[in-house]
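Presented below, as structure tokens, is a lone chain in the form predicted on its own.
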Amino acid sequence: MADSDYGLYIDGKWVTPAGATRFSTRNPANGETVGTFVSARPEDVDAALAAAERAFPAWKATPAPKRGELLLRAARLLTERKEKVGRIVSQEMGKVIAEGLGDVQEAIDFIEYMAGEGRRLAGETVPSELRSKFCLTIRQPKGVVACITPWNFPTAIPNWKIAAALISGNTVVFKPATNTARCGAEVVKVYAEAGLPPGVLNLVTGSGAVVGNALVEDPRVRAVSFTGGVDTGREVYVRGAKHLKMVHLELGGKNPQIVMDDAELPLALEGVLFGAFGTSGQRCTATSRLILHEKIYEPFLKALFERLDRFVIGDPLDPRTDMGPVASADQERKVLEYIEVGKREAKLLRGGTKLTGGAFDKGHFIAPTVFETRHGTRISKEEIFGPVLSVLKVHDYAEAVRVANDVSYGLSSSIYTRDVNRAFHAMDDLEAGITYINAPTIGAEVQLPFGGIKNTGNGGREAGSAAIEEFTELKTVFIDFSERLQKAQIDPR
């Protein structure tokens, strides 16, 4: 077998199944296959939790700082290999190097991040309503955990739920999605070279409808973790459901960027064009909005059409290149068609098509398409996930608000101002997860809570000290050392 061809990963090691089909991941710049994997049926997916039940209880007993300590070697490893899993992203699935050096950037900080939560995994203590009594919480795991993760950061996000998930002290059953499915073996293959025991922390590959669903209707599954598509994470909620489990959604935006009459305009102008055009605007926090005062509305468009005649659009492994491919040809079409919804809605200003010609043709290339729309159209509410920008004129700070909240999605705001109280307004006033001042909508940090409201996903927070609630059990403890029997709301006060 080849060194791209690739197994499952049960119970701490690399298995093809006999009969086993395989599916590819292939280079959406130019075709070329990055690796073939094995489509997991629903007997691999029993193997894999049938492992990591086994393994639980021998993980949960392992004290977490012990745990962090092998978090921390995998984090060390990870760093030696960033050159290379760095290319693989790019490779794989489109980002140009220097974003595809960040996703692995972002896993690296969050497993050392995660790694020193194992000196805390903090529960609190409180004083009793009795005499001679202690009240405190502890967490615990919740046992096997299913982690289901996307394509566009794919070695980021797996590692924001794998470690979470493992100094929480669960054991895991990780399917990556299946067009960055080296990614996700690059991930597995760091955490068993670290030591981590097997099973662990096990690899499934295949599709959503065998081994999604299996995972997340499988009774041994205590907890899933999704980050996806509204539709698809809607059907996982309701599945997880039906078993009474705790299922955790990351889902989509439609992320706004507002720029007001007195922002700094060079800096707003970078900001939306790593926003929109970053990771061909394949990001939840993709700034697919541009909300301009009207006072700076010509001007600023002016400017941002002056840097895209000069934005290189190509092969996203030379450093030269400001935007790489989409990641594949189904996403192609479905971005394609939202364009072509839009110049029937809206006024292209700029792109709207697919990019061909010389070594556009091997790939999944899209011009970067500007519209200038009116608010309520298709194009300015709904999630497109390219690099499509719609643009939105408004009369003043209350209009920005309005118009920014008026969508299903809350993931993402930013707002350009260089009024300090218009800035402290915003703050409240926005609604969405997160808020940037004179900063784009993307740029998320380890260190702090990730997540959104309304259709962005239903309530928790991944990354940051939060990332253990979603992955642990609170347990309340009483002390009594009064010896006698104390009755807290019956007894005379």
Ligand code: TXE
Contents of the next structure:
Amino acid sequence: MADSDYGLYIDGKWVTPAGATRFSTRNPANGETVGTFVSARPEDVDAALAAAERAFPAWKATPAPKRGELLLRAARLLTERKEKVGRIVSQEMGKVIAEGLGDVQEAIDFIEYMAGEGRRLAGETVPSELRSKFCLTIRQPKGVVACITPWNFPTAIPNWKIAAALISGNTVVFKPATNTARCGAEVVKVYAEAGLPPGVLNLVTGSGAVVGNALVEDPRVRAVSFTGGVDTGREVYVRGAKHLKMVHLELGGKNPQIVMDDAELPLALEGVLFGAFGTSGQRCTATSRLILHEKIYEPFLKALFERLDRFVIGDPLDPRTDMGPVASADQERKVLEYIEVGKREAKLLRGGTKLTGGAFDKGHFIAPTVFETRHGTRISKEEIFGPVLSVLKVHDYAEAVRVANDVSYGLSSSIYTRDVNRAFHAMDDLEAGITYINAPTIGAEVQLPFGGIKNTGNGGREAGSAAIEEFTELKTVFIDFSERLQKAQIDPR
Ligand code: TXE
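In place of the form predicted on its own, output the structure of the form predicted together with the named molecule.
Let us now look at the entire complex, which starts with that chain.
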């Protein structure tokens, strides 16, 4: 098979099961095939789960620092391949090459961070109320976990889950998004080549409905870590709940950037250009709402349009390109549908069309689009997940916060202001899992917890110190060395 043709990775081997059909992933910029993969069937998922279950006892018994050494080897291999895998990211989902490389760097950073956690899987000791009794907690792995990931950060998000799961002693069955299966396979290759024992990490590629459902429903899976859309996430949660398994959800966002009248306007402009149109607007943390104080509304929009009119849209591999295509035909259709909604309920200020002609005809390119809207329209409240920015005008800080908070999501948020008191109030007032002060809504760092409130998730966080919480069970231990029965709360005080 060619380098771009992959099997499943089960029990330490790349396999193409007899009779399995294959699917291809395509470059959204030009339709070229990026790789071919096995469409896993339920029996293939079963084989992967059996391998993960078999591998679990020995992996759990491996000292966490030893597990960390394997992760460091994987990080080194990925570092050596950063250019190659970064290009594959850009080719398979369309983000510009600087972001493709950034995606891989984020994966490397997180694997290294989790390797260190292998020396810190901490519990705690607390005093007993009774004599000659020792109390402590220890962290233990959950068992076999399923990692189901989206296409927008196709190497970073898989590693946010896999590296945290592995260092905690779990074994993993990993299902990447169908349209970025090659990125997922390249992630698995570095772990395999780093010497992960067979069955500790398994890759099953294929449709979410078939492979994803099989994973979520199987009683051998003790936890599911899912990043994707709200509708799918809700379905995963319901299915997992039937088996009382932990389901961690990272879903969508409708993230606001507030620009106050005292803001450093050129800085705020750079922020919204990156936040709204980086990754063609396809980040869960993307800036999809620009909330402008009325005093700076006109000049800010003028400056925004001057920059957008100079935006270079094209081949993501060309370093001069500011924005590539959206990730797929499906994504293009969804975004164009929302643009038509916006044309009916709001005022189109820029863009609003699919780009055609020349090289554009081979890909899924949408013009950077800006609507002026009042709060309450669909484009001001629903996640569009494309290069579409809804601009709203407000009279003051209080209205800005009220508008920012009045959506069903609560992932990221941003405010540009020179007023330090207002910045600290915003930290408290903005209903989100993440708030940036004088920075765009995107730009998470791996060493801090990531996630949101309301419909963005179901209460968990990943990355940072929270990643270990997601993938471990906390066990409480009481050691009574008094050599007699002691009864807490009952023995005489
Ligand atoms: O995600 P899906 P899609 C949002 C964004 C986008 C929408 C749909 O608004 O337009 O979600 O995108 C797997 N059981 N985000 O279709 O369908 C699927 O194969 C188990 C925001 O890409 O949610 C993929 O691996 N798994 C998000 C993963 O779930 C199932 C990033 C996500 O797919 C499944 C991506 C099932 N029944 C999209 N059906 C973010 N928060 O960044 C599908 N899958």
